[in-house]
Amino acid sequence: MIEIKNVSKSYVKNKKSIDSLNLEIKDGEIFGFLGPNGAGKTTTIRMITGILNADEGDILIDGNSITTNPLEAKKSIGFVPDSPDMFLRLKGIEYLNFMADVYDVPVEKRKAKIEELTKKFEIYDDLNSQIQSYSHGMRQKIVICGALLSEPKNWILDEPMTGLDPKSSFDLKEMMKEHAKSGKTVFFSTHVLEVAEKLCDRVGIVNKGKLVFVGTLAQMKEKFKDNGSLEELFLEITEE
């Protein structure tokens, strides 16, 4: 479970990028975080994962504060950032072993998990090449594999489908469904509203730093008296 309690963040004085955000992502659900560019999605995700500190409020990961107990909180997080361009001089296998070391994944377990994940995402044969030689899609895949290597309870994914080919995108969505079905948490941001509509149990829409809606698509249609698609509702809500 992820609990965001009255969290605010400003980069510029007197202008809040995130303004008094309260949100609870439950165990066993896929939660989609939506909003226009610059709405505060990535800032929120960076605060959840401890990359940024909130100016106000607190964030709990399974009861552990990301501020006062960050190591325990981060142990249960698997994070895919919005850019896969990192550790480019490492070979794929070196990066995955580094991630396994960070999360204390035993050697035998990591070997099996690395093989399973990289074969699923079809990059197993490229593990001895440097990440800088990978295409954008391959870099996205290696980062996803690294995030899931420790079998974390809470998946936090920032635009995870970007750059993925159709098969890998389908495989990731199926993995997200299985993860939630096992009673664990998936929190992801996306601009692809069709994906959110088909995949999410609930969505939250943030606009100009404020949460303007949270709930199911059915609840959204009821609230705004509209039977349109998520795309149509999203445009209506964010334009207002």
Contents of the next structure:
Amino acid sequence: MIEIKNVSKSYVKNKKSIDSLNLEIKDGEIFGFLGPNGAGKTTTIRMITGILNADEGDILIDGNSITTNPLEAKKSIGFVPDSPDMFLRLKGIEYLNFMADVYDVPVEKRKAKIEELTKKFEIYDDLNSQIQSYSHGMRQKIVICGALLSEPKNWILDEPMTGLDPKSSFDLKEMMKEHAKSGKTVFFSTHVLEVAEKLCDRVGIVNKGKLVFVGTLAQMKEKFKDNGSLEELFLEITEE
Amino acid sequence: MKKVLELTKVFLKTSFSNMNSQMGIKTKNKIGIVALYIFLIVYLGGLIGIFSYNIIELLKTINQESIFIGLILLITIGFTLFQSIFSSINVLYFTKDSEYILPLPLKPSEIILSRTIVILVMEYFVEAMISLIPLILYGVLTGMGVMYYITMAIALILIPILPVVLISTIVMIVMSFSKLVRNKNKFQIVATIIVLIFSVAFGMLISSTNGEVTDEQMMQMIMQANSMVNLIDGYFPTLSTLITALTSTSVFEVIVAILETIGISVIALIIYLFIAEKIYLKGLVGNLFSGNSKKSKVDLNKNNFNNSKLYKSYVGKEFKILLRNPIFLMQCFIPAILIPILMIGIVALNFRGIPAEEFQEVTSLIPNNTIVVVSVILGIVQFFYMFSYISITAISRDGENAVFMKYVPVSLYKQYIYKIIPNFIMNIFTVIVTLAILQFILKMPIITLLIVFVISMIMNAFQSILMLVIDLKKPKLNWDSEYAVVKQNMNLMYPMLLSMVNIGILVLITIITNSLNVYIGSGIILVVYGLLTYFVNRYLYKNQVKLADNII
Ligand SMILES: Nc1ncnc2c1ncn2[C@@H]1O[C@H](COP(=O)(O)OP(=O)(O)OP(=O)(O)O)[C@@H](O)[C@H]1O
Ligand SMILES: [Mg+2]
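Mind sharing the form predicted in complex with its partner chain? What's above is the form predicted alone.
And the full complex, kicking off with our chain again.
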């Protein structure tokens, strides 16, 4: 469970990149975070994961505040950042082992997990090469594997579909569904409306740092009384 | 030509904007930093100036001052040759923007020309540091007229062209073969080590001619160097024409010489562009997009799962990244090993000439276990700490990936310490090598060695932690090539500065406690650095979260 309470953030003075954001993502829920470029999605995710400190408000991960109790909070997060170019000089297997050490995953479990995840994403055979030699999508996949090794309660992804081929994208969506089904939380940002439509239990739409809508897609359609496509709806909501 | 200029502007901006942003906006005490740079430049300029002044005055006594011009030009060419090995490999092959430049509708020659101009601009900075002051000083001391200064300006612009063109051609030829080399990374590392060995040899050569010299010896050396100038003249056509341009009194001769230099440089440039057009892109593409040739599979049952303690695996990760990246390897790792070894070379060369009895006389003059001996050795160790760049780049080396530290469930303080450990270990290595060499020469009592070792470890901890704090305060995370972190990084002067301050403190304590027992003096040093280490560590611990604010 992720609780975002009245959070604001400005990178530069007098320009709030996030303005009094309130959100609650419950256990067992897939939550899609939508919004145009520069809306504040990455900023929000950076605050949830502890990369940025909020100027005001607080964020709780399973009841642990990311500011006052960061280690406990971070333990229950698996995070996939928007750029997968990490540790390029490590081999895939070294990276995964390192992540397992960081998240304290016992040997037997990590062995099974690494095998399962990398085989599913078809990067098992590349584990012995440096990440540098991976394609963008492969890098995305190894980062996802690293984030899932510890079976985190809360899975947070920043634009995870970018660069994935249709099959991998499908697999990822299935994994998100499974994750939520077992009572865990998935929070991800995306630009792809169809993904949100097919996958999410609820969506939040953010524009210029403000949350302009939160609810199910059905609610969204109802609220805006628009019979047009999802795309038109989105454009209407995020317009001035 | 317009395209070339535009492109050059872009390249220059990307390679210098890093420096600016680091010096600019974020630093609150800007004046202090500027003052510091001014101080360093004045200091270096002063040293070079004094040195030049002495040589010119010396040459004046035999009415041969024009030899000085040849020497300075030779040194400038030497530096340019050496410097351009690094800058041309970096600028031509290791900049990230190549990926964006290649698809643009540009002729290869346009890309190469702009890149070459960038290299040249870098050389001009080096030149401004080392040759501007001596040449102006020469003009003043020998009462030259306006024409000399105009010629000098033209000469300074022309000098680096031939060396840069020469080195870049060699680099391109080597790089176009790098495609043939199976494993690109290993090739880069080998190439790196070769360059290093050359530079070490060069350093030894210089240092072997250094040391205590009388006027006669100096004169002799100058003459030797002058004969070297004459020797190289033949191989380096622009050297002799430029010497003529700067020393001749006939206007006509000067103009002819300048025109000749321009002519030679232009011809060289044309040949260079012609060759480059044929091989540059091939090598670049090979270098950018070479994959791993061998693909071996993991064996899940074979030890691929090690549940190590976190500190082991974290420090291991730091070491792996340092060792596998040729640029980091060369700048952060190898100096710690090579510089003390270089010292062996210097020592061996310098003591070679001294007869055994005399040598023993010298060493027996050194009173054994005194605070002076302890301080001097600590000072030498401090000198080597100047080159320990691991801690000062610990955060910056991660680049945009540095945010990783902030979202994993490991306390930031612990991660800081893990990042410091490689620096600490390399410094231990430096200390051991240094002590071993000194022991070999001086045969000190064990207790002195022990005192020095313990104190240098504390100073090692202090340096490692303080440098990390500085890197945290002013990280350089948006770089386009690893080279920017370990070369074009203003932070790198801090280890040097710290060592200088430390040496000052050591001298001070030595002066104060000189008449007292060695244990009292060492005790004071120990306490001072123990306290400093304690405080900087406490600062790091208390501010661990706030210090990470600059990492986004
Ligand atoms: N490091 C930074 N410094 C200053 N301003 C920033 C920084 N990062 C983001 N911003 C600003 O904050 C706002 C929100 O950016 P954010 O990256 O959160 O957008 P986003 O919704 O993730 O966009 P995208 O869909 O393009 O990823 C933007 O106006 C951006 O200019
Ligand atoms: Mg974003």
